[in-house]
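The data below hold one chain only, encoded as structure tokens and taken in the form predicted on its own.
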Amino acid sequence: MENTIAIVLAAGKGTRMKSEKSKQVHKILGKEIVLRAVENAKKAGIEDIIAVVGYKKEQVQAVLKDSVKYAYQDEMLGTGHAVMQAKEYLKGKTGKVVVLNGDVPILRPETIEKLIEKSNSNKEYATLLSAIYDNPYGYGRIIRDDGGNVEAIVEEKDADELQKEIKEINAGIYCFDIQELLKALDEINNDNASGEYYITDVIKIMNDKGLKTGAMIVEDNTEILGVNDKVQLEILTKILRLRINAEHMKNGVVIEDTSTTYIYDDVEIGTDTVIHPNTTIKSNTKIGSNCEIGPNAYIRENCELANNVKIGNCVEIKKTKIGEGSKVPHFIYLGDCEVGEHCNIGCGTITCNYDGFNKSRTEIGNNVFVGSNTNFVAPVKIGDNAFIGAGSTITEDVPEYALAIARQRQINKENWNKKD
């Protein structure tokens, strides 16, 4: 998005997390909350992003790497002070700057886009994201004039009885005109009980200058929820999980029990695929149509399943590609593996893909029948139409059409267990 910059505030201590880690690097469905905030901005079309870091900044930087620029807040002196630290990146720029919170991870990119669009189309110098709460206690109230413009934000402790009845609250997410924000930042002070610089003071400064300000009410209040402790972390995980599951169901996927199904971001699932209970599907996985997954299935990262594939109960697959019509029924581990079309993988089969130093691949061709309790010691290749005898440990390649049996011949020692 041209002429738009984002500032992500990620410097807070998060003491209520009771953790040695920065709260910014705690994960929701496998992804750090600060990374989610940054990716939400990128998905909204914003490429120029500044992360304001402070407490345990090395942890945050290890997550975000070079995907953002950095500003540093060494003293925690309020939200206005945090934005001040990014001033050097704003000087000489025109357009809009969006201020986001690193601990608000499930804000929809579409909401960010709408906020910017409203600010531009209404020619507002400041546009706030707001929400309607039936119980707004503890939140700053949005005071509007008769024309709907924002006059002020009044904090709970400063609100009179009439203002406390207002249900529209400040969500703490803003879109500012860059040049007017820079001017306002030079005027805000910390002359308050907390001794901090508040970004909300920018609104009053702009209003006093006669600059137009406004607010946009978010459609889904869950989007603006933040993470302050591990209870809230679990709540947001549940909200995002249900949101992702709902999107897949709208696209034609059958999920039998959304409360026990965990589907991460960036997963593609075809129509009429059935997901049974207690299934986890991690990121960068593609599943075709008319597949059957679970129950108790664990599909890890970077898997690709073609149409009409069956993944049964107690199956784990990782970095594995499975061809059309193949069956992986139950109690199986396939890692770093490629399975061709119309194969049957017997119960108890595993790929021994790690030798303690390196990960190696197993390649199984088309129309292969694998007997139960087979071990594939990678690297190994199985040709098309091969049969693997049950209980085999396969350490060498198997040519096409071959029957491979790799086990000791049975020996019966009669009367071995007979007592005298």
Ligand code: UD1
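Numbering follows the first chain given and starts at 1. Treat the numbers as computed from the prediction; the structure is a model and nothing was measured. In this text, the rigid core denotes the largest set of C-alpha atoms whose superposition between the two forms falls within 1.5 Å. What changes on going to the form predicted in complex with this ligand:
- Once the rigid core is overlaid between these two forms, residue 92 does not reach a Cα shift of 2 Å, moving by less than that.
- Residue displacement note: residue 149 has its CA displaced by at least 2 Å between these two forms (rigid core superposed).
- After superposing the rigid core, the Cα of residue 138 is displaced by 2 Å or more between these two forms.
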Given for the second form:
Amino acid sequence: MENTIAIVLAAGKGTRMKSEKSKQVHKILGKEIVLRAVENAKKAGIEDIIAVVGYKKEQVQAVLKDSVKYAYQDEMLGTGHAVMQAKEYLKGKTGKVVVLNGDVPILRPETIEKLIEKSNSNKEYATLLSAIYDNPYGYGRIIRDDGGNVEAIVEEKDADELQKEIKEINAGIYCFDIQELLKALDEINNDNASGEYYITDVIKIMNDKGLKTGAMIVEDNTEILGVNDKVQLEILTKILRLRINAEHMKNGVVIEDTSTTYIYDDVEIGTDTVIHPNTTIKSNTKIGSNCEIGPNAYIRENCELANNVKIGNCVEIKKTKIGEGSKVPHFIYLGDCEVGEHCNIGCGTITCNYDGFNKSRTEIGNNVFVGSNTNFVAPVKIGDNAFIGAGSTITEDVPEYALAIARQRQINKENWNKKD
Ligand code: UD1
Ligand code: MG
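Next block: the form predicted in complex with this ligand, after the form predicted on its own:
And the full complex, kicking off with our chain again.
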């Protein structure tokens, strides 16, 4: 999206979150809401992004790092005032700027793209995203003239009884012509019920000048929900989770119980893989076809599973690669590990991958049979076709085809428990 800039408003206090942390850094499926807003703009093809930060800005900046430019709002005087802080970045530029509320994290990137397209094809100077809500309480209402053209936005606090009846609400996502926005920003004031500078006033200012403005009604109402308290945080987590699960199911994955399946962003799963209940799969993981995962499986970041892999009950794996046809069936922890093809990892096996300072790797070849309750004290390598005796604590490499037994021999003390 050449020439398009995005401004993400992330300076607000978020009082209703009742938190020591900035609202913006609360997470939905492992990712901060403000980072989601920025990534949505990036996925819509916008590279030039300015975040307006203020309250607890160091927390927000620690998340966004140098993925955006920053504008600083020292006093929170409203959304219009927040946009004004980014003026320096807009001066002398032409084209469109998209303004996004930083607390609206599950907006689809395609919706941003559509908004820009509509704005361009209709030659509008301001295009906003709206939605129809049965209960519009709290939102800005869209005022249309008799011909259906958008005239203004009136905030809940400023609305009269008739305006409060309006069910079309402002989502807080806008596409503006940069030069006309700059001019309008000079004209907004804080003469309203909140005593704040509203970005929403720009619509009326442009209309009064005869500049064309419009609204695009979002198809999926849930996209534009904002996070204002922790109840909404949970609601949005659920909506996003079900959306991600549905995408996997449409791609051919079987999810037995979507209400207990947590799949984060950036996970690839092959067709006919079955996900059993109570399974969590974190980001940057790739799972092949015909695998069986769970129940109660915990697949953490950066795992790679080939086809026909079984990850069973109460198994946790992290930064682990598992080869075709291997089975990791129950009560197992594998971290920083590579398992070859057609291995069987016995119940209760763990990798001891952390010595308190460093993480070390466990490498297991192909066709290895690991007996139950094995400890792999990493770093350690197991050759192809090796066998590990149950209960072993493996501290040294095992050559291919070898049987390794690393436990004390059993002693039977005859008649030890006889009384006489
Ligand atoms: C805003 C809109 C309202 C819309 C709603 C949608 C205005 C005046 N109203 O209201 O029409 O229906 O969003 O969710 O814009 N922020 C700053 N600095 C400030 C104030 C806010 O950066 O001084 C940021 C907040 O961090 C937040 C975003 O702007 O990310 C929106 O602010 P918020 O106070 O939540 O606006 P709403 O009252 O929800
Ligand atoms: Mg809000």
